[in-house]
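The form predicted alone is given below as one chain in structure tokens.
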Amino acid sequence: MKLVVGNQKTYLNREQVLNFIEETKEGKCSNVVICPSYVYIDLFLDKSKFLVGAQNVSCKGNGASTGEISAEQLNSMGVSYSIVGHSERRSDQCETSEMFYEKISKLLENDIIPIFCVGEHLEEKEKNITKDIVGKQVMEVFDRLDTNTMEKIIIAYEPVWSIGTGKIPTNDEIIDVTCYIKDLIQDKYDKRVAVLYGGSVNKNNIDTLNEIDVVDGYLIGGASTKSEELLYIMSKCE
């Protein structure tokens, strides 16, 4: 069974969320996490069978942080996962490894599983430095963490050039980077972590992706907002 994580970003309005929940209510959801917009978290917790995650979390705890959502607040609602370090946060909000370390630390303190995103840009792939980039992103955060907490973290390998483009790496490329991440953490910290693949995962490529045994699941964007498509992906990951 592979973990399926849906990052719904800000694609859906309230009526569309309610329709999505209704249309997916018969699906087997024990291995599926939906990360909706903050304003819809309660709807998923109250009306769906999905595990529920957040798309982001504050670096800080409860207090004077206008517009932020703290790990303590997410925990109090029943949220069990949170994405950290998505490429859109890195580029649009200029978030840094220091911030990702703080976010992951806050999540772990509040019994929420971090899903930490790493990945290279197209020009970095073309320069054949994917592993250098991904390794740096991992180590800048993991070097500061308590090794006893590392195995609670899920890493999502999301090549930036693949997100929303319909283009994905070959299976061999995904295997190569996934094994590199797992081996890096095993060799450097003596720990094992789950690694997801993300980037244009959809119903047309899920069978091909499922041929990769070393990948522990998927982080899905746009396809996670389409009930029929998500149900198909879910059926392939049971």
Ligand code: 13P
Contents of the next structure:
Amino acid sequence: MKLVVGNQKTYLNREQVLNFIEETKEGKCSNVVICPSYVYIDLFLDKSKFLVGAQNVSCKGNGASTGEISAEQLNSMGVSYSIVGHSERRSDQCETSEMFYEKISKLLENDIIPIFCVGEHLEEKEKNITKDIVGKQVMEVFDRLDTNTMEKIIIAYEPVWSIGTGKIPTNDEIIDVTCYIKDLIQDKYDKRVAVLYGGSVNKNNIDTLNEIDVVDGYLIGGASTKSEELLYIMSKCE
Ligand code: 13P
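The form predicted alone done, now the form predicted together with 1,3-dihydroxyacetonephosphate:
Starting with the chain above, the whole complex follows.
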């Protein structure tokens, strides 16, 4: 069984969310986390059987942080996962490893599983420095964490050039980076983490991706907003 995480970004309006929930209600959801926009979290918790995740979380606890959502608030709603460090937040919101460490710490304190995204840009892949980049992204956060909490964190390997482009690494490339991340954490901290693959996962490539044993699941953007496509992917990941 693979973990399926849907990052619905800001793709859907309320009516589309309600249709999506209705259309997916017969799917087997025990290994499926949907991360809707904050404004629809309550709808998913109320009306669907999916596990529910957030797409982001505040670096700070409850208090004077206008426009933020804290880990404690997410926990009080029933949210059990949160994405941290997505490349769109690294680039659009200039988020840093320091912030990811704070966010992950707050999530862990509130019993929410962080899904920490790492991945290289195309120029970095072309320079053959993917592992340097991904290793640095991981270590800048993991070096500061209490080792006892590390196995609660899920890492999502998302090559930036693959997000929303339809381009996808070969299985060998995904295996290489996934093993690199797992070995890095095993060798340095003696801990095992789950690693997801994300970037243009869809119904046409899920069978090929599923040939990879070392990957523990998928972080899916666009395809997770289309009920028929998500149901198909879910059926392949049971
Ligand atoms: P796509 O599946 O649309 O490429 O998006 C991937 C992603 O960013 C998931 O976090």
